[in-house]
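This document starts with one chain, in the form predicted alone, laid out as structure tokens.
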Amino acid sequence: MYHKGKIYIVTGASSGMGKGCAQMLLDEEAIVCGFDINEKTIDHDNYNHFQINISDEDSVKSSMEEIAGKYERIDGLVNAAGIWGNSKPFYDIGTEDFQRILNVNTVGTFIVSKYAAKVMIPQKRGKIVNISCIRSRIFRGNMADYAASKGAIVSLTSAMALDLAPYNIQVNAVAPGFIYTGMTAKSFDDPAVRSQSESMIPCGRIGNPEDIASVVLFLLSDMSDYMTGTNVFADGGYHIQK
């Protein structure tokens, strides 16, 4: 097991892809510290829950200091916390609503990564995995706010990778495609929507959180030491369609 005994932080750990990553790491006998604005949903001896808003810098800073003080290191970070956009044309989105999406999806990732990096740099090792999205590259209407937040994650990943390369810290992103989570269940539980979506995926099915977690765990492992600044698509081949 590549992750046994290692210390990981996973944001968005109470649901969806974040929870999938946290649970798979726990299965690998890692110690996981979950950040989520919602209450704890994982019951495991090696799981520590921090109910915080990742866009609140003071809360993130104090939580990170607590983790570093207790474990004296952080081996990896998964930035999986995110919220959906307002589902409106960009010209109908209020500025405050637009900023709310970026504050969670982009600024939150920046804040958590900044304080994790401050622990990792003296160690001269570490892994950071950001969750981007196919919508960072493949667009449809009424998602300017969400697409902007996830496109920023891809650029942020590359910039972070360059800044942290001298310290042997690798930073990569995973771009999920159509994944069945609590946030997407309402759409994919509609047989017509599910069938239409699956018809566009070469692999022929909607993904699940474990499909993303498997890629994340690879990027957190020593097997990915020569990868940094990449955005790996995990979408069943959706992005190679016309």
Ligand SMILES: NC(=O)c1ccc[n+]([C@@H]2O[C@H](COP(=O)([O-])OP(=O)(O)OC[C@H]3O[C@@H](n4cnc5c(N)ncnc54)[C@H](O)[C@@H]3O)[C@@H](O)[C@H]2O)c1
Contents of the next structure:
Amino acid sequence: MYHKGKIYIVTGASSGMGKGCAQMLLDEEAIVCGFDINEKTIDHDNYNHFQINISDEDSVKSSMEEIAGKYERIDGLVNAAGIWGNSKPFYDIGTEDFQRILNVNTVGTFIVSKYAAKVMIPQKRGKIVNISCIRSRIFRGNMADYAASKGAIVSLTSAMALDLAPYNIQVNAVAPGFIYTGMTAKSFDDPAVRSQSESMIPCGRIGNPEDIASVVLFLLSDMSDYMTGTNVFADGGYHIQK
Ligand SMILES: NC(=O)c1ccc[n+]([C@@H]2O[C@H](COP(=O)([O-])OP(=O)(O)OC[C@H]3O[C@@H](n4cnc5c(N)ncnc54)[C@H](O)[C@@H]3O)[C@@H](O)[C@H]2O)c1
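Could the form predicted in complex with the ligand be shown next, to go alongside the form predicted alone?
Following is the full complex, with the preceding chain placed first.
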């Protein structure tokens, strides 16, 4: 067990991949602090829920101070909170609507990482795993806001990795493909959408949160100490096609 007794923060812990990561860490006997704008959906003695908006700097700062005060360290952070875009061509997206997507997906990740890093730097050890997306590299129409927010996550990951390398803190991203979560359930419950999506995935199936959580747990573990600044695709092979 690589994670037993370790202290982790997981954003987006009330649903989908964040919840999958939190549950897998709890199964490994870690202590998990979940940040989510929604109520808690995990009942476990080692789970602490913080119902906050990750874009609200004051809430993130005070939650991080509470965690650092209680546990005196943070071993790892998973930035999984995120929202889908407005699903329109970029020229029809209102500027405030565009900013709202970046404010959660990109600025929220920046804010939580900043305050976690301030705890990790003096301990000279830590792991940060950001959830990017295949949409950071492979695009379709009507996703300029979401794609921009996820492309920024890939750049942010590499830049943060350089800033934190001298402190023995590794920062990596995981780029999921099509995963069945709260964000996508409505689409994938439609048999036509599901089979069309599956036909585009070499492995032939939609992923589940555990498919992503297992990669995240590897990146949180000592097994990945020589990896930093990378964006690891976990997409059933989707991105290797033309
Ligand atoms: N589902 C997919 O196919 C897929 C693919 C690639 C990447 N992603 C990314 O994975 C991440 C997780 O998404 P998911 O599919 O598990 O979605 P989800 O909707 O199931 O879970 C996202 C969680 O983030 C929380 N959240 C949203 N805004 C927040 C905020 N401002 N502050 C705090 N919490 C907030 C939500 O309440 C929810 O619990 C997202 O960044 C998403 O963009 C999803």
